[in-house]
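Just one chain is shown here, as C-alpha cells, and it is the form predicted on its own.
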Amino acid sequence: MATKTIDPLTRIEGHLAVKVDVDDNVVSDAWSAGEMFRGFELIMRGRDPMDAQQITQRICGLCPVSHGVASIYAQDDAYGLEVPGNGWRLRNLVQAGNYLQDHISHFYLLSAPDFVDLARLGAYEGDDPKLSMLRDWLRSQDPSPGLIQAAPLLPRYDADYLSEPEFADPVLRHYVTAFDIRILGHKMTALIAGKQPHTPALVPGGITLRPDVKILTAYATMLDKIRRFVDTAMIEDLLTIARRFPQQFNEGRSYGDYLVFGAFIDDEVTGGRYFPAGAWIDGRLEPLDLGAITEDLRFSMFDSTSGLAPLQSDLSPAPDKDGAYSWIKAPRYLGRPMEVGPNARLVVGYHQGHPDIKRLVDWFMGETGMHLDQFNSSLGRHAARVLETKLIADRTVNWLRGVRLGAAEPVCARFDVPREAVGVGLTEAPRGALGHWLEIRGHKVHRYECVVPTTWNCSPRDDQGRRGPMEQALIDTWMADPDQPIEAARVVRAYDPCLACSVH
C-alpha cells in the first residue's frame, strides 16, 4: 500500500490537502483536508444585523453573491418581509450573473487542462491570433521543448489527455475565449449590484437599484453573448469530452444522496423557485426537512458539542484536537453525508417533473448514451454544471423580461430591524446548498451560522467514521501512476471546491 498527499491541490478555490490510500493502484481509502481558520461567524457576533451581508461576502470571492442573497434572505425571514417583485428579480439578475461567470470559469480555466493538454499551446501552430498569441508568451516563459514546466500549467501531469487537434483545438480556442465571456458575468453582477465582488445593493426587503432601460439593455447584451457561447462552445465542448471520456461517467461515485434548499425565486414554477427544494435518498424524493440538519465535528477541530443543529453549538477552535484533521465540520442530514451542487439540482429537479430541466437532460443522455444515475461521477458532475449554464442563461431572458420600470415600481420593502428575531436563508450557490441562519437578540447579532456547500461536499469523516461525500468519490479511483495523481485530481475538481467558503 502507497499512501499519497496532493497538497496544494490547485485549479480550485482555497486551500485543500487530499490524502490517499492506493492499494494494486486502486484508492481504498481518503482524506479531505481544509487546512485553515477564519471565524466569519465569531467576528458577526455583537454586529449589527445590516452588517450581516456585507461581511459575509468577504467569505469569498469568488461566490459573494450567495452569501449575499443567503444573508438578506435570512433577514427577509427574521424581520418578516415581503419581497416585491422587482427585488427578487433584480436580485435574479444578480445572482444569474454570478453563477455564469462561476461554471464557465471552473468548466474553462479551472477543469479543462484536466481533459485537454494545454501544453499543445506551445506547439501550437495554426492561424488563431489568441491562441497564436498565448503559444508565444508560454514560449517566452519556458523555451523547453512541449513547454511541461511552463507556468500556469503546473503540475502537469502525464495522462491521456484530448490531444487530436480536430478536437483538441477547439476546445483550446474556447479556454481562451473564455477568459472574456467569464467578465460579462462580472459586469452583469456589477450593473445591477453596483460593483462584483462584494455588492453593495443587496439589502433586507429587495435591492438599491432602480432600474432603467440603460442598465436593463446593456445587461441583455451581455446576456446575449453568453448565451451564444453556451449554445455554440460550451455544450459543443462538453460533448467533445464526454465521448472523448466516456469510462469518467463511471468514476468518482459517490453515495447517490443529494440535498437542495432551491434557488432563485420565480412565480411561474411550482413551488416558487426555479431550481425547487427537495432531497434525493436511497432513490426516493423527500421535502426538504430543515430540522433534519446537524454537525458532527469529531474530526473536525473544533471542540464543541457534536451532533446539533445549527445555532445551536459554540465555535470553539481546537487545533490540536486529538484525531481531527479538518477545519471543515461534516453537516449531515437524517444522519447521512449529502452531496450538493448542480448534480443535485439536476437530479432532484429531474425527478419533480421539472419541464427545462428534464427536456435537457433527456436530450443530453440521448446524445451520450449516459443515464441519469450517471450524474452521480465525475463527468456527470461537469455535464451537470454545463447544463445548467444553459438552464440559467436561458431563463434569466424571463426574470430580465419581468423586471418594471417606473418610480412607482418598488424595488424594496420597508422595514425595521426587530429586538428579538431568528432568521433561516437558503438559496444554491453554483456550488450547492448554502444556508445562512441568524439570531437577533437586543437588535444585534447573537448567533450566525453559515453551511455552505463545500462544507457538505468536502467533510471529514463524521461521528460514525462515514466519508464525506467528495472522500467516498475517491474510493475506487483507479490510478495508472499514483505519483501523477491525474485520476483523484479530476475526481477532487470535479466538484468544484471552494474551501474558502468551507473554513469560514
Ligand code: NFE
Given for the second form:
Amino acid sequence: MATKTIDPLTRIEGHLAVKVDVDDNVVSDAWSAGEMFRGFELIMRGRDPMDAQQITQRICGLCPVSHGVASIYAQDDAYGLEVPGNGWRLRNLVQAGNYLQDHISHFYLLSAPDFVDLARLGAYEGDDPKLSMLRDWLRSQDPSPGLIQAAPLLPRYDADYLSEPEFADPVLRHYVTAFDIRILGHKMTALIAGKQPHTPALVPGGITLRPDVKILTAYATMLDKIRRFVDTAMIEDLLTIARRFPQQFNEGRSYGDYLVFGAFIDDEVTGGRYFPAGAWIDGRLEPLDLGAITEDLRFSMFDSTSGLAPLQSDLSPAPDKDGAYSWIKAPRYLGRPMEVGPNARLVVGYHQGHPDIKRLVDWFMGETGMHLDQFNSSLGRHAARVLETKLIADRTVNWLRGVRLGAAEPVCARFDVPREAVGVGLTEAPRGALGHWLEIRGHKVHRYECVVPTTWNCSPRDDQGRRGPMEQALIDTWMADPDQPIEAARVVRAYDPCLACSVH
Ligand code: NFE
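Next, report the structure of the form predicted in complex with the ligand; the form predicted on its own has already been given.
Every chain and every other molecule in the complex is listed next, the one we just looked at coming first.
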C-alpha cells in the first residue's frame, strides 16, 4: 500500500490537501483537509447586524453574493420583513449573474483541462485566431516543440485526454471564449448591485437599486449573450465530454444522500423557490427539517462541544488537537453526511416533479444514456452544473421581465434592527446549500454561524468515523499511476470545492 498526498490541489479555490491510501492502484481510504483557520463567525460578534452582509461577503471572492444573500435573508427573518417584488427579483438577478459566472468559470477554466490536454495547444496548427493567440503566448513561456510544460499548465499529468481535433478544438475554442463570457456574469451582478465582488446593494428588506430601462436593457443584452453561449457551446461540450468519457458516470460515487435549502424566490413555482428545498435521503424524498442539522468536531481542529446545532456550539480553535486533521467542521443531517450542490438540486427537484428540471434532465439522459442515479458521480456533478447553468440563464429572463419600473415601485421594506432577535437565512450558493444563523442581543450580533456548501462536501470524518461525502467519493478510484493522480484530482474537482468558504 502507498499513501499519496496531493497538496495543494490546484484549480480549486483555496488550500485543500487530499491524502489517499492506494492498494493495487485503487484508492482504499481518503482524507480531505482544510488547511487554514479564518474565524469570520468570531469577527461577527459584537458588531452591528447591518454589517453582516458586508463582512460575510468577504468570506469568498467566488460566491460573495451567496453569503450576502444568506445574510440578508437571515436579517429579513430576524426583523420580520416582507420583501417587495422588485426587491426579491433584483436580488435574484444579482445572484443569477454570480451563478452564471461561477459555473462557466468552473466548467471551462478549472475543469476542462482535466478532459482536454491544454498542453497540446503548443502544437496547434489550425487557423482559429483565438487558439493561435493562446498557442503563441504559451510558446513564449515554453519554446520547446510539442507539449507545453510551463505554468499555468502545471502540474500536468499524462492521461487519456480528448485529443481528436474535431472534438478537442471546439472545446478549446470555447475554453478561450469562456474568459470573456464569464466577465458578463460579473458585469450583470455589478450592474444591479453596484460592484462585484462584495456588492454594497444587498440590504435587509430588499435592495438599494432603483431600476431603470437602461440598466435592465444592458442586463438583458449580456444575459442573451450568455444564453447563446450556453446553448451553442457549453451544452455541446458537455455532450462531447459525456460521450467520450462515459465511464466517468461511474467514477466518484459517494453516499447519494442530498440536501437542498432552496434558492431563487419565485412566486410562479410551487414552494416559492425556483430550486426547491428538500432532502433525498436513503432513497426517499423528505421535506427540509432544519432541526436535523448538527456539527461534529471530533476530527476538526476545534475544542468545542461536538454534535450541536448551529449557533449552539462555541468556536475554540485547537490546531494541536489529538486526531484532528482539518479546519473544516463535519455538518450532518439526521446524523448523516449529505452532499450538496447542483446534482443535489437537480435530483431533489426531479423527484419533486419540477417541470423544467424534469424536461432538461430527461433530455440529457436520453442523449447520453446515463440514468438519474449517475448524478452521483464525477461526470454527473459536472453535468448537473452545466444543465443548471441553462436552467438559471433561461429562468432569469422571467425575473428580469417581472421587474416593475417607476418611482412608486418599492425596492425595499422599511425596518428597525430589533433589540433581541434570531434569524435564519437559507439559500443555495453555486456549490450547494448555504445557511446563515444570526442571534441579536442588545442590538448587536451575539452569535453568527455559517454552514457552507464545501463544509458539507469536503468535511472530515464525523464523530462516528464516517467519511465526508468527497472522501467517500474517492474510495475505489482506480489510478493508472499513483504518482500522476489525475483520476483522484478529477473526483475532487467535480465538487468545485471552495476551501476559503469551507473554513470561513
Ligand atoms: Ni467560496 Fe461558496 C462554498 C459557493 S458558499 S464559493 O462552499 O458556492 O457561499
